[in-house]
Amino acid sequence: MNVNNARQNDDRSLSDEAFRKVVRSWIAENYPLAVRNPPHRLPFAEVKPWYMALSRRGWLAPGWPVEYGGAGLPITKQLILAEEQEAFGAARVNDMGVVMLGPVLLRFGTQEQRDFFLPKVLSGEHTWCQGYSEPGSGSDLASLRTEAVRDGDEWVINGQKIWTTRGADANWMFGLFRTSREGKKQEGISFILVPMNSKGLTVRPIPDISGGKELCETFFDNVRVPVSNMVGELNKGWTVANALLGFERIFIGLPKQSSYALNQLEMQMRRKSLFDDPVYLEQYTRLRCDLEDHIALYESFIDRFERAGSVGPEVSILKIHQSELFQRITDMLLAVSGEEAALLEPVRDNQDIFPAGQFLIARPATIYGGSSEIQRNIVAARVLGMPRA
């Protein structure tokens, strides 16, 4: 047994409690502290020590099977992780190959695709951006118009994708084509993989509210692909999506940022003394109930993703609640912060507090992975089964 191996055994039979204290002096000990709480996601070669050590330590798939690299742990530990790492303030990894990508190749892929691609996401080999939004199909992503036509044995590729996150920083992209117009629309999308440093594909960044550059639009000009890097099934792309986007809506779903905000909330309102101020201790108290409201339906869903292997279409409540909560903490550390929330950057004394850029980040969150309206659109016909307007 190699010592990874031993690791994970050793993780596994932890208790959640032993568990979170392993997690926390491993984090303490490892992680790169110039790059601790930093005010935007950082590009990959500034994170990639991080992601490495995480990789070395078998907890960067932590949800994964041992037999892929990952270490199998129950979602309790993984949760775990995922909050010591926040509540630390380390920087978030390009993740997109673990939670999403990796997901999707365990579930739909071929033993060759699964071989070929899921030991290069652990070794930041590939990094991974998402294909999926066009100008004019966002919410309604079925009605992509981003072509991929056969020709022998290669896709040509035309069209374009925008807020392709991370696709500046990224080697490959997993995406949804339209392989063929008859029949709904849902019937002609493709899911397919495709390197970003193919001849003919142009990516340009576009600048975010809170100054990042995270964002990008992404153009196919005659972009050609292997065949063989289709995901699933022919013009049966859509089921793969919709497996994608629960994994990704668990993914969203995290208490992990609403954790962190409220963290920073109780610091800044220690800083200022307001806990002896009854309106502000209740509108927190309020907000930390929330906060353990969402813990417990967070729980509820990954134990019955872990039992069944997919969520329904109610996994949207999650991702709303999460999203608006997130929100609602970050409007309070606005509003507590007084001259403080005018600043692009933490506050003087203490470089652990940056309310405007809680604030911002915060912002897009009930639009990204499916706008709140969407989602709740989702949740009345599809879960409570209301009719149609």
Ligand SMILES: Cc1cc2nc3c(=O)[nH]c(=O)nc-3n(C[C@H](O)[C@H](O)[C@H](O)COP(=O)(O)OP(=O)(O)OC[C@H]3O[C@@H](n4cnc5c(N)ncnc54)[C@H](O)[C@@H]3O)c2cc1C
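Positions refer to the first chain, counted from 1. Note that the structure is predicted; figures quoted are calculated from it, not measured. In this text, rigid core is short for the largest set of C-alphas that superpose within 1.5 Å between two forms. What changes on going to the form predicted in complex with the named molecule:
- After superposing the rigid core, the Cα of L234 is displaced by less than 2 Å between these two forms.
- Put the two forms on the same core and the Cα of P278 is off by 2 Å or more between these two forms.
- Once the rigid core is overlaid between these two forms, D303 counts among the residues whose Cα shifts by 2 Å or more.
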The other form holds:
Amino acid sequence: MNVNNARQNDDRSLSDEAFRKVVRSWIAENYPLAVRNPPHRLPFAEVKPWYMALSRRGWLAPGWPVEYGGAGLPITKQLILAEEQEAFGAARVNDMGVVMLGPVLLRFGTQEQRDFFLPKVLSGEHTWCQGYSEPGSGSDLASLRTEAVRDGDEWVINGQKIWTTRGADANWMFGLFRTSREGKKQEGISFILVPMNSKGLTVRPIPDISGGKELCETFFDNVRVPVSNMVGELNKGWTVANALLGFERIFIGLPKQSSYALNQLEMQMRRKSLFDDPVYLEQYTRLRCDLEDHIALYESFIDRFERAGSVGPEVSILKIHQSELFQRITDMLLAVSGEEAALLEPVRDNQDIFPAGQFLIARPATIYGGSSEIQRNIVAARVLGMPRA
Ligand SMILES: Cc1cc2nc3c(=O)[nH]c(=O)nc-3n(C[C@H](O)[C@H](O)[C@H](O)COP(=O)(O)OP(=O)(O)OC[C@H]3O[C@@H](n4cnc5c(N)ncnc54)[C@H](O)[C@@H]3O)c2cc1C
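Having seen the form predicted on its own, the form predicted in complex with the named molecule:
Entire complex below, previous chain first.
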């Protein structure tokens, strides 16, 4: 048994509490402090030392099976790893290859695709972006038009994607492309892997309100990729993409963003002696109670996920509650910060408090991963059984 397999056996046999302690002290010992609490998501070159440290420890892909280089950890321990990184202020690594592509290949890929792509995610050779959204096809994703037409052994792709996070930093994209115009619009879509250095592919960054440049437009002008880059069956890309939604929404529903922001709010209120003011105290207490409610709600979903292996459409409630709570906490953080609210960097005497950074990061949380309005439509129609609008 190699060292990593032995460590992963140990990780699996620990109680959740003991595992949390191991993770916490390992992060404190191994995290490169120069990139702690970054104001934006960092480019891969800057976050790579941390990415590789996680990979060497076997914790980059904690949910993948051990035979593919993962840690084979249950979801509770995967989430402990995510929570402890967030609590420490660790930079978010480029995780789309791990969190999205990996599970897709494990479930729908060929053995050849798994053997080729998965090790390259772990070694940092391939970093991935997601090419789903298009101008006019965000909430109504199934209407997407970027087309892949078969020509011999290749797909020829033409069209445009938008809001491609890390599009300029990644070297591969997994995307949804129209491969048929017959029948229902969901039934003519395929899931295809595209190298970002393909001839005819152009990436244009879109600056965002926080000063970040990770969002991009991606243009396809007769981009050619081998037919073997399709994952799953022809015209079944919608099924491939949807299979992971439940897990993604549990991940997006993690209390970590809100608890991290509430911790900053608490530090800021102490600095400014605002806990002596009953009005601020009441506002803070409400948010604290809402966070405790969210943690309880979240634990009930984890419990269901562990017992049933999936969760139903009601997981949308988790996404709505987490993203909106995160925004309310950061609204208050900004409001109590006075002139420090205008700084586009952490406050001078405490690098752990960054009011504008938190406020800006929270703004798109109600849009990505499916907007709050769309999540409410799902709850109305599929949980409450109300008529569709
Ligand atoms: C920070 C960020 C990162 C992203 N990263 C990626 C990525 O990596 N890859 C990718 O493919 N996409 C990405 N997206 C795109 C994201 O998935 C879409 O923005 C989202 O699905 C909404 O689509 P849209 O922007 O086209 O808005 P629209 O669908 O045009 O919606 C506009 C508004 O109308 C509302 N609306 C739309 N339809 C309805 C309806 N039927 N009922 C009620 N209200 C409705 C929406 O809620 C929203 O408020 C990202 C977005 C953001 C903000």
